[in-house]
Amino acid sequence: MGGFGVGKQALLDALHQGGKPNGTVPVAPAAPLRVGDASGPRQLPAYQVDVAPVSRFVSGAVARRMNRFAKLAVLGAALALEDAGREIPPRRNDIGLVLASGYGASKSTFDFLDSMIDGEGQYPSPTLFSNSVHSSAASHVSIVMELGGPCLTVSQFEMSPISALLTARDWLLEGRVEAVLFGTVDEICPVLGYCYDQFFGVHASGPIEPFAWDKQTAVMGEGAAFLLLKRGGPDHTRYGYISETTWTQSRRFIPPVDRLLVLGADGHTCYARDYRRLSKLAVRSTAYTPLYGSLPGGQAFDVAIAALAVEMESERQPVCSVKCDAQGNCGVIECCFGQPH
């Protein structure tokens, strides 16, 4: 779920037709507006999610106790488990949960800080505080989905998905659980819009140009992508399988020649050098970021797109998803089809 819509079909439609920002974020001016100034706050384009469909899975009373970040997580997790159907282990205690997020519950965090400032530190909101911690969304998912296995939240910005996926892999290899619900959740907040405006100015409006290495074109994005993971077996899998997960240094990584290289290039020039080098080394490369926008957890979307492509009979090429960060780290996830080795 992202700016393209909610569910697999919405993502497939965007994959065929292209994607673009579907909303805007108002940015408060750094200085107060002058009297008579009718221009109002600047509007920045953004990929935004409609969380209303969460009502399919939770009651109104339960939804009212959740912030928007938790609704994104619960809706994404519920859709993944619904799609998994009979592949879900019979006991929910056998399902672990690993949730990755770069931004975390940013809006609730800043709303909580505002409540402290407005009350001069004496009247902070306990509701906002409980929802402001990064792990709040995973707690909501565990309760609503009745998952009794181990639960972990990982926040390492762009490296959050690969770090969470490595944890999920270890849990499965250790036999700690029969399956792991792995997901990434990020949301947009007004402070993020303000930062985009202050840091990037006129370059914050996009459109995203993944391969324009010397041009800042990032557009804010939000959403959730979840996968139900199980250990590899002798049977063919519906969405293929993950053959390799690696956290390495960008300068040391050489793309495999037999894979389509999917770059997490989302229009930020601070990562462009590494992506440029990798694109030159790859036989074939692409980027799906114009479909969902710029967000730390974008690599999970790339893996989900690769899984959907595997489900389509016309697409059977192995995929290598790569996400780089500004510190020279590189997360690599290789996805294949057919029977795991």
Second form
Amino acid sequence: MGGFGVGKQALLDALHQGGKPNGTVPVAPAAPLRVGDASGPRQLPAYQVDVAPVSRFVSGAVARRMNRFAKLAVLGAALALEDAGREIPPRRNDIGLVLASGYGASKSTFDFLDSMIDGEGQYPSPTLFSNSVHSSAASHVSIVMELGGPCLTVSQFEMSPISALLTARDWLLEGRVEAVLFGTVDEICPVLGYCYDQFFGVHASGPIEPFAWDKQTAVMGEGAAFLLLKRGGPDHTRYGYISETTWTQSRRFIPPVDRLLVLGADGHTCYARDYRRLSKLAVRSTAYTPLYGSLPGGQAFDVAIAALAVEMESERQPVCSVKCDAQGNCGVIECCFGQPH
Amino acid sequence: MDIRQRLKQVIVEDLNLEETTPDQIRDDEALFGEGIGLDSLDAVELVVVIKKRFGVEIKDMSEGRKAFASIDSLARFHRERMQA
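Please give the corresponding structure for the form predicted together with the partner chain, as opposed to the form predicted alone shown earlier.
Full assembly next; the chain just shown is listed first.
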């Protein structure tokens, strides 16, 4: 789910029709407004998610203890498991969970810090505290989905999805679990809006132009993308298989010639140099960031899109998703076509 | 607004009682257990909320147990503290 809507069909519709920011985030001015300045807070465009559909999977009594970040996670995980259907191992103890997030539950974290500051440290909110802990959302997912396997949260900004996926791969190869629910969650919060406004100003107004290398065009995005992963090979699943998961340095990575390269280029100029080089080396390259926005965990969306392309048989060549960060790291995830059941 | 009504509104909003409205809470209904169904985590949150919203401090468990019995008892506790 993302600014395009909730569920697989919403993502498919966005792929056909294109995507754009679906909301705005108010950004308070950094300095007090001048007397007579009636301009008020600015509105920055953003890709936002409506988490109301989570009520399909959890009661209000359960949901009341979840913050919005956890609701994003639970909704994403529930949709993935619903879609997986009979692929789900019968024993829930055989399913692990790895959740990736670049920002974590930042709204709850800042709200909790505010509650500390406002009350001079005497009255911090216990609910805000429990929700501000990064692993809280994964715990909610485990409890709601009754997953009894290992549960981990990974936060390494843009490298969060590749890092989480490497862990998921290890768990599967070690035989520790039969399946891993792998997903990424990121949430927009007022502090993020403030940062976009301060760092990028009018350039944060979009639209995202992933291949305009010298232009800052990133637009805030949020959402969740989950996949149920199992051991297997080419003849195993309807969504194909992941043949390669590599964390390397961007300057060392040479994209294979026969791959469609899906770049995580999201309009940030700080990564542009690496993406520009890769796009020149690749025979074919594309970017789906204008569908879901700029968020650290965006690579999971690209993998989900690659899986959909396999299912729809619109791409028979392997798809190579590449995400770069400002430190020169590069996460490479290769998705290949698999035979149907 | 009447203090009881304000307390109900604050409890519903700040404790995220998504399936309860302020009007559904009776003045003499137990807030914890069989009544509204609040639990121990809510109790800690409620101490923070009452201090933040009403400026009234609940200092220990025995005081809290008495005050948190119902909306009536909480309103009474608030009145006594404001008069002290």
